[in-house]
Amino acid sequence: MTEAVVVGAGPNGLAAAITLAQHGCGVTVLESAATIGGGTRTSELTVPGLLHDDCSAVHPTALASPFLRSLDLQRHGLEWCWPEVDLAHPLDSGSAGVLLRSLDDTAAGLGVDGPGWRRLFGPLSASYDDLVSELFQPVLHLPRHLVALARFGPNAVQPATLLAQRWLTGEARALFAGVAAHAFHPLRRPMTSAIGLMLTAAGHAYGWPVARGGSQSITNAMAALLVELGGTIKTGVRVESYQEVAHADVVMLDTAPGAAADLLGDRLPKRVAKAYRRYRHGPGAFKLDLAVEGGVPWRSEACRKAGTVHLGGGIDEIAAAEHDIYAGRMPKRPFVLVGQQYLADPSRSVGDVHPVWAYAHVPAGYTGDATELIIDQIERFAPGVRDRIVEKFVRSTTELEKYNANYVGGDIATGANDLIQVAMRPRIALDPYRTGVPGVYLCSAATPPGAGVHGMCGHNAARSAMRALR
């Protein structure tokens, strides 16, 4: 029998571990933490009972991953839930931008950019798990679906600030600019519309979900499947060197591309070890965990109903901050994402104590502290709020990194998302998931499509793997 050990027990750990086990190898699972999940892991961080999301907290691309619809987590207790309003995104007028899976309703509260909005998104959505077959794989492949492709193209190499010109009113340019912002980079940069036309249309096609019990259901359900296809996992096992797995026949390693550089020394080939040194990670964030009793106040109803909460005001407010922290300098008024998955998950919150789930953009390894920008820009929205705070809990971006060593600096998404490496992550190569050590690979999620609990990465990864085996 193969043997493979996986390092690592992230969702891309997992998926690389249960789909080298579907092909009949043996396969342990060593993890440096106490808990498995990497990112997608659930805890008590304020209030005994109150579930807080460690990191991952919504998850549209969960539910599009062509990988994890195909194992029927469900049948292992996952289960998912949907808010009233997917995102709601405020202005300072009180009114707000707000995305609903029903394409036609959310372009119906868009006005005059309603049509505007369906033209974009309608193709996208529709043809959603085709486009999704295509970028949820490394870029250099012969595509089988050229007219999903075409459609996203042109508009996904435009920046963001561009794309959102087609647009009159600011609620549909900051709704647009908000999503976009998840790509942690410039919004008048090149390809930023991409991130923001993927979510948003992932939106249409399938909501923005979250787990019931919170993100650890995802890890959960995923390591039962492991166990029961004959898997190990071990927690609280450290790996510093390859000697450590040497043993194996097939090694993965779901780290960041410095931690694998440093793991295998030596036998890195020097190209490609100068090309995992020299990877670049992105901005930070600084995560916040609040108990709220009553919940947060908001002056706009749909915010009230909605699950996740975008605060950054206007397109041009959005740009100027994401601009300033990949520079490296901490703007006033940072862009804030606000997560409200009790609304949808009632089970996470104790009586009328609520979780709720926050984090700024802040430039990497950024040492000051957020907490009071960030409640700042919730109180701005939503008058009232810091009374009604019974507990904190913060993560720096230091923190983050403990946390998880994948986050270098405070980044979630581990890579910055710059034109190149959105394309050629970690390195220019025909298979990005070889090391060039016999054996290895990386899956991450420095590799192809990159951030998301979609287990992509890790799966395509033991795809290659399975390949040089035959």
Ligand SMILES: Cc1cc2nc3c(=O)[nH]c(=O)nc-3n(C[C@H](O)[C@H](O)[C@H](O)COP(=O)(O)OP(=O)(O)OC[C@H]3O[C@@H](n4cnc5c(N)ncnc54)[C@H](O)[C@@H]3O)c2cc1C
Second form
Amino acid sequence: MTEAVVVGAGPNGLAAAITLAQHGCGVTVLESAATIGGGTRTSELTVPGLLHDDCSAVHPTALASPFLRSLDLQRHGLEWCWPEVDLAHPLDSGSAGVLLRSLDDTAAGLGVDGPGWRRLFGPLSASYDDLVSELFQPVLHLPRHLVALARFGPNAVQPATLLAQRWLTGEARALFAGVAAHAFHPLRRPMTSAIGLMLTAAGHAYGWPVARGGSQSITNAMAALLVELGGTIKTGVRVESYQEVAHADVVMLDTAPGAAADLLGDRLPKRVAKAYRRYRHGPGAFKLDLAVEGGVPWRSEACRKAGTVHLGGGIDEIAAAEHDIYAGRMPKRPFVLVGQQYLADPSRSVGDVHPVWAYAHVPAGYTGDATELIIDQIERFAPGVRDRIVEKFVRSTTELEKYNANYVGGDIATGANDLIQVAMRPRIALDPYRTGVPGVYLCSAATPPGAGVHGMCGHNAARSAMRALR
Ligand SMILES: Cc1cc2nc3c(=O)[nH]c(=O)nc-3n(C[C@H](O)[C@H](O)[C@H](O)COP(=O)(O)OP(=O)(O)OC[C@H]3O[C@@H](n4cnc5c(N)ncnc54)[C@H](O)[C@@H]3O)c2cc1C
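The form predicted in complex with the ligand is what I need now, so please give it after the form predicted on its own.
Next comes the full complex, this chain leading.
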């Protein structure tokens, strides 16, 4: 029997493990933390009983993932919940850009920009599964869905600020800019529309759901399936050197490229070692979890119903803030993402005290305290929120990296989404999962298709390993 060891129990490590186990391999997963899940965990961070997502919160890419969908994780307790409003983006005027699963209702809410929104996102969301099957694999492959790619490509290569010029209202422009800012990259640069288009179209195709009981339910369900397939998971085991796993026929590394280079040392071919050492990490995140009595008193009604709220004002302000953090400067008004998962999943609250998840985009390795800047941004659109906060829990960029070694300098996307790395990561190669050491593969979000909870990096890496074994 082929023996495989997977280093790291994030969603990609678990996806690699499941794929290998499905193909008859004996699989052991080694995780350094005390619990599995990597960036997909849930804890009581503030008030006892209040369930906070430590990292990932909202999961359009999990629903869209062909691999995760094939697993029937509902059998292992995973249940999706949708908020009434998927995403709201409030402006100082009191109005808000609103993304709903229904394309018609979203277009109706965007007034004069409704027809333009529908023209762009109608075809993309209608052929979303075709698009995903192309984009959730390495860029160098034989495409099968040329129509879907032809609809996506010419728009995706544009800077988000340029693409947004097709809309007239501040609401539509800000709505798109906030989604494009998930790229953690200056919005005036080419290709920054790609992630905005993908996540917005995912909203219309699948919505922006959360997992009942917290994101941990996703990785718990994956772990339960792995054990059912005969796999073993050991937590509290940090792999420090390749020698510890060298007995295995296949080794999967759910790590950042730099950590893989450290683990593999001189075994790594020189050109690969050089590429892994030069791999570029993006800006950081500063995470703030709040326990809020009575919820956030948003001025905009849409925000009071939204699972996700993007804060940063209009498109120009967001573009300037994203430019600053990329250049290493902390803006006074950073781009902030707020999650109100409890609206879709009330089981996370205790009485009228609710868990509110937030993070700001900050420069890589930012050493300051962004807590008050985040609360200021929320207060700007929800006057009085400060008085309702009963408890806080903070994770700076340094603490995020301590929490999970893959988040180098607080880079929660495990790699900068610059022009080259958004298409080719972690290096330019026909098979980006191979490390060049026989039997050893990189399977983290540093490989295609990149960050997000979808398991496709791990699944693709495991398929690459299976091809080599044949
Ligand atoms: C604050 C935050 C918010 C996010 N929000 C979202 C969101 O809303 N939606 C979404 O889809 N995604 C979100 N993400 C991104 C998502 O969590 C990641 O892209 C995803 O978890 C990547 O999965 P992975 O398996 O590649 O790595 P990870 O989840 O990072 O897992 C890697 C695992 O490997 C372990 N490990 C590393 N090195 C070793 C070693 N040497 N030995 C043993 N174990 C090791 C780590 O401890 C960790 O458990 C967010 C991330 C953060 C931090």
